[in-house]
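Only one chain comes next, encoded as structure tokens, the form predicted on its own.
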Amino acid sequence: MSAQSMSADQRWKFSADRIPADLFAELRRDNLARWPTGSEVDVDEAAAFHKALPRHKQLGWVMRRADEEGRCLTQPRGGFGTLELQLELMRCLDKEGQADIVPTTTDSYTRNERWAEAEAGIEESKKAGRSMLNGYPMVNYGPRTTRRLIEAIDKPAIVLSGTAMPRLTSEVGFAAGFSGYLGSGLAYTTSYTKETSIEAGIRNYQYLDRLAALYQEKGVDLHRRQPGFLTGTNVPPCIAILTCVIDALLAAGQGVRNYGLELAQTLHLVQDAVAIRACRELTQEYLAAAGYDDVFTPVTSLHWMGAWPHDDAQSQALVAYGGTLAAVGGAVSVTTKSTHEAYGIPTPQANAEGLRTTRMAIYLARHIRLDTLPEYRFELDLVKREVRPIMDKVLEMGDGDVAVGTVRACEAGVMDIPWSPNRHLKCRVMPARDADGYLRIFDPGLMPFDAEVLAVHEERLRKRAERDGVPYDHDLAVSSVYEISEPLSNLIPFPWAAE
């Protein structure tokens, strides 16, 4: 095939290098032509709109200011299938929930680029008088109509796309006035897809990050954010941090300078506090080594991402504890959930209540830090010893190119994710909770952890098996996944009841 007959995508060589401006212009032209609303995108007009917004509605500025002042901002999730319902939701989250950042979650059809089916979902939602989609079909509505969401609230807005294919959604979202976008090539591809290759996922987010850099060139400081893992299972901090480092390096390569990192909570106070600090420090360490010394990398803490209990009181405790963990750990923001988590999409009012509960917990815990505790210092050293050998191996496997190295490392099992649905990973690494509630590595798979580090994990997990009187086997890992959703009578039984 001659170069003249090849598409821009085919001529785009896979690497961590920044996409050249002329090639990116071709990629954008082809992308915007895929759905009619793409013709509404005008980056110059959109940049002017962003710059005209008050600073408190620009997420890039808001995140930087919160970090400077030591604040922990609140942000929920949420999306409905029509503009009217989404407007109602966002106003409720802004006013009743007192959210610092207001989200728009896209629907599953949009995430999978099935826009014709999303169009049908809009019509069904209008007929039914309720949302028949699990999010907002942003591409179908387009930037002109979607801008009404931005104009309806007095806070910055972020797109929660939940997809490995963000190219058109990001164009529409940024053009509409959303100043934040959640998602990354490694985390979302391995969380949500089975067949999508790691290379394809990285490419898709290199496009998005190059787009964010284009806005940066026009004077708009957009906030990009890495999404953590949404597999609904336990992910140890070291693996989550590795993904943050990789995704941050990939984004920096495209020119992004405002890049948030997300960590799902383990529900252990010390481990979560350590993870938040270690994530930022290690990401900055590897960014600096790659020559990027001007990338802002605030950390967001995610409310519990595993199975939730059906009991409202237990769920309320998780919501409040999630705010406590974020505040004590020094996170710049926290992504919240509600007591409806076990049942499905929450009502706007339940979502707002989860925000307020979290906000109060942040207030109560705002001055607490654990940095001087010996246990904290031990865990901080341990997680850094876990991350560095694997991250160094990823870079070595790519001959210094993090994009190439990530694909090769995933193929070889050097980089691995527990219980990922993606077939391009080995999925052999397996975590379990120890007797003290920490997430440990039960089976490292092929990940090159240091032998002394693994000995610490095994010792702690064997103590749990001995305490519980159970075999030291894979059931330790499986039971850890469902533990938090168990009824209180199972978690804390009355020990002296007559048998």
Contents of the next structure:
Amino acid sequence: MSAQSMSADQRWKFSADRIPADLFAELRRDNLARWPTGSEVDVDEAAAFHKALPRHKQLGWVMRRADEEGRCLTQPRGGFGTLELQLELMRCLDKEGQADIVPTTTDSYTRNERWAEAEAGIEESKKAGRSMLNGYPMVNYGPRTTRRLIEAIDKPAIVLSGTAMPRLTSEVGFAAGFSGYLGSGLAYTTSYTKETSIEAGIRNYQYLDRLAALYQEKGVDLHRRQPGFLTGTNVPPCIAILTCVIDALLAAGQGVRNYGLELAQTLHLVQDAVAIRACRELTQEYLAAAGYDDVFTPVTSLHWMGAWPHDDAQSQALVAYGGTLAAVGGAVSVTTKSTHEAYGIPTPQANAEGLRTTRMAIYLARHIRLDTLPEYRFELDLVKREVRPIMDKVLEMGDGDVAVGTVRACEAGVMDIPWSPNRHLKCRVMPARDADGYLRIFDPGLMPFDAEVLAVHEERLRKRAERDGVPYDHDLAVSSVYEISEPLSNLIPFPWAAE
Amino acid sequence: MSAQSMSADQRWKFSADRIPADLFAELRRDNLARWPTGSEVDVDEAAAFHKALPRHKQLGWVMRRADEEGRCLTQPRGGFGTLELQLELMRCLDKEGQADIVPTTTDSYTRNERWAEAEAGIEESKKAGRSMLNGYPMVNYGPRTTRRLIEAIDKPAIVLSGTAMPRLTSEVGFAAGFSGYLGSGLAYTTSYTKETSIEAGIRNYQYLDRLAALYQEKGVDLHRRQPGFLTGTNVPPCIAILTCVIDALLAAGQGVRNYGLELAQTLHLVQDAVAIRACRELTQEYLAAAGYDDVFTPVTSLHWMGAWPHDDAQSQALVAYGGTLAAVGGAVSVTTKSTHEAYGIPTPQANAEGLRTTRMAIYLARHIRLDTLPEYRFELDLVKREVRPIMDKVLEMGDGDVAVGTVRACEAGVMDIPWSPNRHLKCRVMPARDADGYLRIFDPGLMPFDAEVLAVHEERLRKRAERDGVPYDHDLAVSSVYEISEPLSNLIPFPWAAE
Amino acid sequence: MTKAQATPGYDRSAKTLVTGVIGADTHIVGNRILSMALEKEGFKIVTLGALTPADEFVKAAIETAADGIMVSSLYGQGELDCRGFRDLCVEAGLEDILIYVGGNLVVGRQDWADVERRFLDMGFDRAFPPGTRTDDVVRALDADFAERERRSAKAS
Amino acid sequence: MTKAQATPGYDRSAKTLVTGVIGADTHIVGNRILSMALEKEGFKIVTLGALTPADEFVKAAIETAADGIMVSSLYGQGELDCRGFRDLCVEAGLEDILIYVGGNLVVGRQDWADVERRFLDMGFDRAFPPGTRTDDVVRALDADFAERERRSAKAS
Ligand code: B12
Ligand code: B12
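Switching conditions: you have the form predicted on its own, so give me the form predicted together with another copy of the chain.
So here's everything in the complex, that chain up top.
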């Protein structure tokens, strides 16, 4: 890294403000110089490529249209270590899986900017004849070669790269013709890093969001998306929604206008439907309060993100229910898993099956809405009462600057995330499932929830402890991590069997 | 058949009244003489066997207990042509499938009392090494040998024998130790026969119900069950419920006190939940009016009974949703299908997978209830308004005798069933799916529905015709037969694909 | 649904087809929809309905001087029911009658090519797998009847 | 959950175990639950957390004079990350240290016997498949430590 690059980064004061154009140009130059394929990036050429794509291959347009038409689109995850394997995968997901949105997941070396190791992984994969990487090394292949992926399919494509360091991958991805990009500063830093500070993670995504806004200036409506799943481990809706609101405010600050919000399913039909609606409403509420009234924020529902059962038949129920929950909740898209989830990265065929099962489930439940159910209304009110005091406190701690407020709130434990590997969080909040199948907060840590609200959570969790005949303690949370992956003989045995 | 037998049958006047004990004894003697294994039947010995079974192998007890505990039990279908194959199947369903209730489906020759042909089928199956019969020929094997099936499992067992002629099979089944028996006079006569009169079918099931009552007198609480699925082809809840009410009244008349009601799923979350509740309430309402206040009538929900898709992945969604619908509707048990449904009788393994997927789906949805949803309340009221005028008319036509009334109502088209092969029905009523996914009545035939109620149906169906851009005609019904079996590319294509 | 060809190259209304479900089989829905569709496309249809013994098909075919018999079998025992069906036709003097069979012809999920061969060996002109749509049946009838017309035109 | 054996036949509190998730892997949940469970069962635990390079395991093991290293790998790249792990230990003078590996060790769904063999060949004492519960790990540790005590008792 050159001294020049250090200084552009140093001159960039940390705040929620939009990065000035000239400073951003410097940041970009430094960034693109970090790996040879960076030199292939040309935003004007890329913008022209995007605009020449048919609308149905542009995710920004597709998400807006799906929302208008009340559709629930399907999208899998998936990435393999070589271009050839990735081409085959994407074609399969497009055709056999009938995916509406086709993904490219990057490998973990790429996510950690360890491109040299990724290079070795490509070679190993070619030698072994199977993927030794857990995703597609996009930076190593570079935008020109990667564009072949876009050309191979007849759907819009999205980059999935779980990392706090997306600067170069996003440059390559957008330049290659990907019209969607998943990831955000708060969510991914807390789910994917140990030492990285929240500030550093937010900065990196401010870069990415500023880049998306640059395309927007050039007339390309890219779809940016926030990954609300976090650690995927029993994250209650309020915490996922808080992350969505914060990351959406940060993105809007950089000029993003097409920003999806993801929510991992809790697997409770009512809680998930409530969460999907509350997420969009609360995000819009805080965007409006911050002066943004033109940000499109569709919600994507994610198939169960916690541990899966080691039984294909059980997993089929999770896959199908994942479609049901998304459709009933009115999500604009759903991200799918497969029956291989507990074992490893799915084959293209298993992935395609997961898509089709989900699609059928969506078809079956497409008419169902629960908004008028009293229980729904109770939970909708509850989740809003959960989110607002904390979100208001975050903004207050930053004196109105959400970037600064978020860093301080994480340090203080005001904003917290369960089961995170990141050292810059308290990681004291602890969720558990209650007697009625809702995810609740067992231990709020230092998060300033309303006492009344917490009383509801505690009451429900005590009901469960009582029903299960176990103490009201931390084990409620640990057993909730395993729950969904338990064999059926533990979950619902034949009740009256002989001894 | 001896002259003696003719005359016992002749002396038995057709009505809803309980068959007198002495006449019944004569009927039984004649019946048991029709095939050599009939001589093995000894009700006292069998009653002792039943009472010696552990409670959890007695379906009567198990259904009552499941209802008290708010459980939704699982049960597959399944029968193979030889004892050995059937043993293996039942063990697999019990252990691998974790079925709560284990079935024995009889073959179609047995159902048509063509025992000589069934005998040939056994031989052919043994020669071919695979089942050439579509079920287990229970009468040919007889009660003594068949008891080995009961001994091989640790769950209660039920006989599934879709026929209007259950007299000998039921004798053999109960004597063998089966504690459940599916079938009823109106439902099965209209779904499984062409020439058999409704009167003949009802008589045959009066025999069976009277037999169950005989066991009841001896202290054995057998579970009798009504198959509400009828022709399995888009039967709207009101028609299935009418059949349940009629058959329940007939059974109660013979002394049955443990009588399950089956309902095929419409695949609409609200309609199915409403149907399950309405079925039990309406049946109890008419039982009470007829003076029966002690008949236990739990409802069983059936996985989609119409045509299935030729894609395992799609079928998985139907299987899983089948569990969801049953659980949300509060059914006491669910009868499952498998991903092989469109192709043929499933392998034991596919059958077991269907059970496990369903069980997981039940686990996931076990807390959900929709009773307070306004849409639910509207539909609950509607279905009751559909059933009552027709049921009242049926009773009126029989001058209070439900047996006589049913025969006359079928002749007159007052009681009608869609897509039936039976010549003694008008078969003019014609259902179709509406714009919101509800099964409605497109053509009431001669059934005396309320004009207001029919107006609701027509309005909803016209909405669908309009949405689909098709004429409001009979094709709405035909396309609804295919609908669920259509490939996804017809059901929900990627909406904006290139031409 | 794509429409079947409009001008089949022969006169559909001159062709009589007997339809029914063979054996102890009550699955009437597909057979009824098929009958309705064939009628709509112009064929003369004689419907025997569900639960029809093999000899009744032949009797009806003779009585109506039918050109073809459409046998449905869904319940899995078709393999037993359909044995000797061609012989019955031949014995009755219907050597050349077109016979089709369709539905879920065997017990369980078996390889279709294998199942098809078994039924063609039994003497059926064509066998159709589960899920067959009526348009495909019409297309097959058109091809076979047109071919027969050509053959008999040549022969004479 | 069935409880692990109460009296393992050696002193668990005298055993120190280093735990962590190897490579660029952030899957911390299972590793954290495992660490908590081992601690509860009486072992001394040194937790390195997620995203731990191979050499940090070895460094920590030397510093704490550990008796075993518990390597988690979930994200699929474990096969690359774990190569040479035993050599690193040996080079650092930890010839005899017990090393276990567990999680989703390879990319995709592969035959477990095959995967296990690959990791044993790399020098791990045991490898554990996806879905392993903490009780089974405790049982394995008990067996291995007890066996080692017996061996060293004999040797001396
Ligand atoms: C509805 C149904 C029923 C209804 C039938 C109602 C009625 N009166 O018709 C009920 C519930 C009563 C029923 C009963 C039984 N059924 Co059933 N049933 C079905 C189901 C779900 C749909 C059939 C259907 O209506 N399809 C819709 C129509 C439009 O399609 P189709 O029938 O396939 O017909 C089309 C084509 O096949 C073709 N075609 C049909 N015939 C012909 C003929 C020719 C010449 C040609 C060219 C084309 C052709 O054109 C038609 C129109 O497109 C199927 C499974 C499935 N397909 O999903 C099982 C299925 C056919 N049934 C089956 C069985 C076993 C039974 C029972 C024996 C079992 C039981 N457990 O009760 C009994 C049979 C009793 C008896 N004696 O016949 C099995 C057959 C198994 C096998 N072959 O291995 C199936 C496949 C289910 C399964 N996987 O187990 N069934
Ligand atoms: C939750 C989860 C996540 C969370 C992790 C949150 C966190 N900070 O921990 C999030 C969402 C962030 C995530 C991210 C990713 N994940 Co992930 N994830 C899972 C998931 C669903 C559950 C894991 C889990 O927590 N299980 C619960 C715990 C209690 O069980 P466990 O981890 O297996 O641990 C137990 C045992 O294995 C054993 N054990 C564990 N370690 C050890 C060590 C020893 C020595 C012993 C004896 C025993 C042992 O004991 C533990 C306690 O019982 C699994 C799939 C599944 N299992 O259902 C995928 C899975 C592990 N993830 C996978 C992948 C690919 C990823 C990503 C690369 C992909 C992506 N698309 O984003 C990234 C990884 C990024 C990175 N750099 O690491 C793959 C791995 C693929 C493979 N091996 O082929 C899996 C299998 C999913 C799949 N089928 O694709 N993931």
